[in-house]
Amino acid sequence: MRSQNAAKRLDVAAPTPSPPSQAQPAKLSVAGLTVTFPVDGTHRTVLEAIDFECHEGELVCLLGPSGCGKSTLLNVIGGFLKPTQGQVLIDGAPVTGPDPRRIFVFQERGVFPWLTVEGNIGFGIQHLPAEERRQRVAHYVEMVGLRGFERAYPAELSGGMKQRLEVARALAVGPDMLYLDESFGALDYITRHNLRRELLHLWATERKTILFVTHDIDESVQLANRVVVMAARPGRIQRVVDIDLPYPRDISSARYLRYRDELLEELGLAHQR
């Protein structure tokens, strides 16, 4: 019996997540976010007057349709997208462009292929003295469960460990947010199980702010403090969903279950056949 009820949490290790306070000031600060695009002589509509707020050690999910702007949001808040209207402001200060402290984890495509897990992991910190890196390396490579596998190749890995490679090398440099874009939407369902599990040991470890961009509602209602549902055409904010569960989450409990049929439901989805 024990086995069974383990089987239906996402437990880890200690220790175990904390919501932020929603007192203090806002880390991240979107308001009045338009983006438009030039398409065949006129221009798209790609995001409308987007506006949320997201705070120090917060875990937010952008949750909405393919084509609703997630990425492109993600995409203005990280810096590479200048918006037609509106602003980015982190820790008060205007979001210009790419800023070093806040790190990006792609669905695929985010590791050296030509570079061992302990070169992957120690790219970033290289102007670190020898002895530093050293230990910072081993140190994410034993928490993101790599060891042994220090000198193998990306090519060597499974799909899994490849994720973990390459959150460990985002965590390395020491950045104070990091953006998730849909990071384990190409792995089986066993394996994204397990890495929102790890996810979220690392997140009560670090305490990082996190954006983390899915489609995939039970990741939403397993990882977040706040779900930011978004509607596409032009993609805007139609909801902002406070999940408050404990950590670990009982993903058979009742209150879990209310939270997943009302994503559902926002997102148009319920009782369809």
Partner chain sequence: MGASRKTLETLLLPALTGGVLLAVWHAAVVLTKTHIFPSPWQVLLGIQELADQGRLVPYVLDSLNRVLTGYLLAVAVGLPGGLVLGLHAPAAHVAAPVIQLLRPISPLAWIPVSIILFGIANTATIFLIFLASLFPITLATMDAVRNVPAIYLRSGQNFGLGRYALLRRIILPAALPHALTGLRLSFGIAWLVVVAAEMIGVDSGLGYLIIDARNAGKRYDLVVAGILLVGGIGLSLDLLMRWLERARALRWAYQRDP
The other form holds:
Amino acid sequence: MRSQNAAKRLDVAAPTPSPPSQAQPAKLSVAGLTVTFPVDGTHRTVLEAIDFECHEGELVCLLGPSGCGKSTLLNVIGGFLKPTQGQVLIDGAPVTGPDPRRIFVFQERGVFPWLTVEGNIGFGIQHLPAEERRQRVAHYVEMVGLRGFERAYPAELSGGMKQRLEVARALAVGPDMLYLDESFGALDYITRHNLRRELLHLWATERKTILFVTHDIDESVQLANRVVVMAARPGRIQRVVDIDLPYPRDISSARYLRYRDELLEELGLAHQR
Amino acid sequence: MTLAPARQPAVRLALAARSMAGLGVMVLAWDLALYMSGAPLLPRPWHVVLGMAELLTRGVLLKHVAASLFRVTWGFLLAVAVAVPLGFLLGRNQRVGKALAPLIHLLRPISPLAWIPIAILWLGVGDPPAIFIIFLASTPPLALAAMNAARNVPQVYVHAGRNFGLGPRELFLRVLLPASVPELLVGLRLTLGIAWLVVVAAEMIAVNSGLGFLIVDSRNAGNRYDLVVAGMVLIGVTGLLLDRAVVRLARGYLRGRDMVGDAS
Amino acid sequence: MGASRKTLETLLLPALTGGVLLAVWHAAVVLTKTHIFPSPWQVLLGIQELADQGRLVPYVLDSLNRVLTGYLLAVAVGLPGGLVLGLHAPAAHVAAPVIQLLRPISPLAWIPVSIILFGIANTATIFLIFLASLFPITLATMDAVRNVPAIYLRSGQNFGLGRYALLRRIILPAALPHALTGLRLSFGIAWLVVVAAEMIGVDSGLGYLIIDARNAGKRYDLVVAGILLVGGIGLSLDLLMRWLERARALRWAYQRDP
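Switch from the form predicted on its own to the form predicted in complex with the partner chain and give that structure.
The next block holds the full complex; its first chain is the one shown before.
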């Protein structure tokens, strides 16, 4: 009963982001990317010849089974791992390391347990004058619904609150891209739904480019305007599916279900007919 | 933090060289300090090597090492026999825990050597008081480690065991004990380290054999500081080997069981 | 009601155990008709006697003084040392064999050497305490730094922190609780060692009290009094350290997940 309400809220509350134009030059371009790790004396290819582009303001999901290297890909794009071959360009410049203009959101484990909610959100904006910092922290506390918990430590928060806190910490520095690595994966069904709705809301209001790694087909169809489907051994791009559905998305509409079936089939999970 | 890829021989060699470098610098610094200060009594590294050779030819080196190991083994095993069941009782039975834990906390900060007068009064001189002191030193830390290990066994394992109809005895043998082995091994290793520290100290006061006695005796009988330091080196090396042996046993047990243990 | 019964139990049960132990001890002394081993009451009188002679407080203070001096010196060396070893893996590789070799050497085994080095027995005792606490402090700090989860470091880098800022804003706060636990445990070791060292090297302090009471006239009432004092003071010191460990700045580490 409640879960149905929560699912339906997705349709009611999500605002309408304008569809991103694909005519501009690419925000992010990944070209000929290959990553190998040494394993037991040999080299295992984790990612092979990855090519894709992502435009300003897009929300792209990297979808695939576990072990397909989607997290590795996100880590390379984030600058935490060096590729073996190929390169990642953002705004035309190669990525050489992590950068505060592009924040990586881990599962909720990434919040700093020694800082309060305020301390966490203010973490990346220490260089700002105190008054401006205070305002920005207050703004994002409000935006992710953590009012009343400003002085609480993460250990006092629920999983969903910690996840919102981590998103708020990322947004507070005003990044132009967000990388989310299965960020909602450890949460319960209802919380996950609500956070997706909130993410879409943030996407609409803040105009960020978002890369979202997930193995959840529903998540990708609900969120993405494009889904990059990956396959494993070696990790590669199998297909790119444009989800041409208006936001807010009706998750029981026939078109939604067709996209869902299409992705199930791509991953080899469709019903045998 | 880093991945642990298979180590190539060259990498291993470099690591071994680094380890040797540390020891080399220590010996060199020791030698240089004595050379520069010209302290008359303290031995230089070379004298210690000669002293070690002298102990070996006199046939007392192995005798002292064996005497210390003998006492540690018995004291430690007695402590294991008492402290592990006691710790499990403390950990799994709240009432017993509340009643006895404060007592253990009171006993723990008492230096084991402080018991020497009483140990000698009750047990005379020789091996028994030394073993008793090692037993006293090892029991509180081991009991507390076993208590924590027992408390940290996930409740789901206990529920699962009960679900399969295990009685208290079986629950202990088939669920609690195996589930707490990794943490218990850490406690055993730390306690054996303590036992080794204590046996040497006890031997300096209470008995007339063992590595602790070797040190005191070498000083009192003729200021043979080369033998004092040789004794210290022997203590360090034996203690290190003892520790490595426990780590190796623990690793052998934990390997392939997908259990977390701090056997570094 | 359930809660208050629990607290009552927490207080009553240990008191009960203590009472039973004292009774058994007293009965054992009476039944065996020993004249050597004291009864609990005689021990209490022994403590009274020490206080009257003006030895009780100075001995306790001497022991505390030694333990604090040696321990604080070890903290001053071991904390920064452990930090460096935790941050810099090659340095840890070089230092590890030296530490592993020196650590199993009983601090008391250093007595002959330290007396030569320092001449004065009191300084030599402090040196022993310094040595005994140095290794555990260094190793605990090193472990604390190494065990800072990689995810925090990566978050910090992502927000553009440099090396120094990473140290100050991520590594130090994340490692602090674990390091402080190491400091507390090391203090316990220092307390064990000061009593042991005082039994050999010096002529004041609680360790000296115990060995002297036995050697000068088999005063076992004073021996047991000394042992109980050592235990009681050591326990109080441990509780004090635990209380400090839970200071407000570290509240985060001890909160439970809801």
